[in-house]
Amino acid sequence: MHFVRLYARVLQQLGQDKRVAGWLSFANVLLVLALFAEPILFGRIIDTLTRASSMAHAELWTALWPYIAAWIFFGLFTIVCGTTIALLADRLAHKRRHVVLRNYFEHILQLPAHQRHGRHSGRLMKIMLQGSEAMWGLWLGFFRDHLSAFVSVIVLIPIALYMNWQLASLLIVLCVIFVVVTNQVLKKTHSMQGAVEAHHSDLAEHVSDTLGNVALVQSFARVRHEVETLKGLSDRVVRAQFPVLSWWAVVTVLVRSATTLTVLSILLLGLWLFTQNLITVGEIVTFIVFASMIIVRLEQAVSFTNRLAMEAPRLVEFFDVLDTLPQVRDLPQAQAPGRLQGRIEFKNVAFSYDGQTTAVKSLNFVVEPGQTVALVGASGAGKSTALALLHRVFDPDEGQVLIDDQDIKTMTLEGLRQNIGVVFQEALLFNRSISDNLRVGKPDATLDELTQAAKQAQALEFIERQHEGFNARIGERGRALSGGERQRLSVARVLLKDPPILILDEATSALDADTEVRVQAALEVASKNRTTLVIAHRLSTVRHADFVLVFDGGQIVESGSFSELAQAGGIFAKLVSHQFGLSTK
């Protein structure tokens, strides 16, 4: 992305704060004038001064007053101008980074799961806190300093042009050489800076893939292992990092030397023309005072562009985090459906994960309000794809999935998923009190009611023996709960949640035998009054199911009770012979 392209998308976060940018903007450029006002009448006074002895001492106070008075005035303002300017910029930079690192949050949570697969968690954290911190970097700087540079160079050449071209000629080669040379450094570096961000993503990726995975590193004695390859990543950093140091190196002994032959020839410049009475010593004075106020602005200038481009590898990434849109979203005339029945209907639903190969195709079948529909078959065989298209992971490439006679792409996201309740194979909990977990299932929950949930749940009595009840902290992932605890919780949740539709995919398959009976007895009492659709290889937990959908090559294949089926001599039949190592009949 080119670099003016891309800051232009960096103003633009600003969003609701760009009067305030626009704001700090002309401020700036009220300093500048202020700025070059001074040398100006630091010249004047000097010129004055030089005629001094030809003049009384009332006639010489007389002349000075005027420029003395003005440089006060000027003074003065550049202060409270500069003051001003610097609060304004810090605040305004310090909120738009919040505001856009809860924007870019917002946006990840949207994301269907599948379009973020492609990125580890570690690395998308990467990307927001590193890409709202360059965002930061850049607004502050920019309004602080950075803008004020660009617009003194930009307000100082027609100055010095009308107050003498021959010097002015001098700043304006400076200038090209400060530009010429930034220009071929950018170009030079680019590419070896996106080298450089994607080994830091590496590296972020690592350190957060393997802290989540600290039992599994010291049970297999890896720890030795994952610091030697974390070493390596920060090796590569290195390496990459130093190149794109030593020419920004060559950048700052470049302009150093041109600015130092830049004063020494407006000096020797001014001298001769003096000599030739076309420059008074004050011009020369104020020339000299541009000159170093002008390569200040330009080392300025050439620092944002340092950082700019330090940083645009780090933005680029934010920015196609961005500009990634979710798959399935809110249609615009999308509507909440406020609480559903439960009827849900697939007529000629077909999907495909990558265009080519079907997940499933020609699904049809009505579960209705109430009922219970079990949905069995081998892995890879299309149930939790199913599952996935009603509650809207995906959509469907064809037919439409409905819910009470309204196809479900209809309704906003929120609406939907507010009616469904989803038991997972895997507890999916928060690093957050007992409470904070439960409550994801109604925020607004009564203690009462948490207690009524996990009473129901079969969750209270170990919930009772924690030390600090529903307020203790479960750890990352649950962890200080056991398999089946954290699965109880996740019923709990769902109770609290009181959804009509509820999906239990897998729910009891990681547990052992004893655990399980606990936690089907939760999901019955879960069941209750609401639609259910259950997949299950333990064929026994779905044995009091409405009917059972047998799925094979993303089809199903066979429909009809438990009982039904286990004696049709069909899949489901061998399927239960297998399990339960009898006859059907």
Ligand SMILES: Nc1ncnc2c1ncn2[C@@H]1O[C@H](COP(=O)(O)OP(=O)(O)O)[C@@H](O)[C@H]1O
Contents of the next structure:
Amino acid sequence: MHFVRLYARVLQQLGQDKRVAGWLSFANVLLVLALFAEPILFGRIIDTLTRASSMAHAELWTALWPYIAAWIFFGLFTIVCGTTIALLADRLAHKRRHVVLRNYFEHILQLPAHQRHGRHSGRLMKIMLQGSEAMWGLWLGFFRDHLSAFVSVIVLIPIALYMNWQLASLLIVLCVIFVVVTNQVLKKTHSMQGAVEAHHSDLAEHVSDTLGNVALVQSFARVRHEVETLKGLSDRVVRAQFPVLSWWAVVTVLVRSATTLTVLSILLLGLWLFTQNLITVGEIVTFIVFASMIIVRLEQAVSFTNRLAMEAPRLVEFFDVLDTLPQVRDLPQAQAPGRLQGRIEFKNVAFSYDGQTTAVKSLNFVVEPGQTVALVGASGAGKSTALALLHRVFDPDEGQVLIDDQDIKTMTLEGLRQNIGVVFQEALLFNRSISDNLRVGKPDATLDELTQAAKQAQALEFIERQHEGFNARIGERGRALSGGERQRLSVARVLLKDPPILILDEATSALDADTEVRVQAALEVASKNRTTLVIAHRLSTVRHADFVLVFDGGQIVESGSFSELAQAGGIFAKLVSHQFGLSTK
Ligand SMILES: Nc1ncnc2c1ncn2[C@@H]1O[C@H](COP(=O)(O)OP(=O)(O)O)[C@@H](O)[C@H]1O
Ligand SMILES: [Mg+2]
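Next, give the form predicted together with this ligand, keeping in mind that what was shown is the form predicted on its own.
First the chain shown before, then all remaining chains and molecules of the complex.
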């Protein structure tokens, strides 16, 4: 993204507060104009004083008084105006930073998994924090320095030209040098700084990935290795950063030298003009004060460019994520469906992850409300994909998924998902209390409801064993609990949600046989009076299904009741004899 466009985008993020921002900008321009008064008044006073020898005391004071009064007025005005701007700008920047952060957070939470997968959660978090901080800094800079620097230079150069074009030409040469030098260095360092930022992101990802797996790191005695890897990444950041810093140091040296030379030249040229009677002492003083004001502003502009150059890659990363349009989103005319009955129909559904190999195709089946259907088949056969299409993790490439004869694409995502409860193989729990985790299913659930759901999910007993009961915190991803306990919590959570449709994707596959029996019992309670779709590897758990769909290579190759299929001599029959054969040996 071009720097100017990037900066414009940053300012755009002031969004709703554009009006305040507009007023602040206006006040800023007034402030700059007021600041010009000082050198002009100073010059006038000096000129009056040089004529003082030919004046009476009283006459001198009458001549000086208006200048002094004006000076006091402008002085007060700049103090009040400057403080107000600083205060309001500070507040605005802080407030917007959090708004931007919230928007980003909401956005990434809505991105479907496969659109997030290229970016590790650690990386996404780093982009969020650093991007919003970079914006905060640039907003503050805009109201404090950038805008007034820009306005000053635009206003001061013509005034300087008007005052004395010979001296002003020197200032213009200085401006040109500043622009050329910074522009060249910007171009030189642009891609370098991009590389630095990429290394920074790798570093953030490594840290977060390692922290998420501390148990693994410790048990495999990998602490030193992980630290070494981190050191390698840090070294890369530092190595990549050094040349960029050197280039900007060169800018500083060049800019300083040019400035010193210019001031010296102005002084010499001024003295010469004075000897020719072309300029007064007061005019020289005014001009030198002007020149130093311009120089300060130009230096600010350079340091701002430097800062923007350093932050640009962060901002680009931030906007890249923000601009990723979720592939699954509400259609403009989408409606919340309310509570559905739960009749599910797949009509010729096909889907591919990469646009080449099909994950599922020609899926046709109907599940009546309250029925339980089992999806079986080898790993990679397309079962999870089929059910992901039902709760719109993806949208099908072909065909339609209907619930209660309504295409699910016409429903709002939220409305659809309120009707579907999912229990995954992994329980997915927050590092919060048990009750907070359960209330994910129903935010306003009372303690009675929590207790009831926990009881049905066979979770009450272990919850009551916790010191703090429902208030016990369960650690990151629920690590303070056993696998079976975690899974029973996730069943209780879905019971509280009480959706008409239930998806169980290998909900018990990760559990040992004893625990599986308990969770299985909980799931049977959960699936009562709901349309239930179960993916299971252990066929014993789907005996009671109303019918079975057998998947192979992304297609449904057999369907019918458990006993029909078991005797039909096809794939399912083979699976049955294999599993039950093994278990009876
Ligand atoms: N997120 C994904 N990105 C790309 N391919 C995927 C993804 N998830 C699954 N697949 C592929 O799609 C096919 C079906 O997978 P899946 O539906 O998970 O099978 P099952 O649940 O029956 O084991 C497999 O070939 C798998 O490799
Ligand atoms: Mg699966």
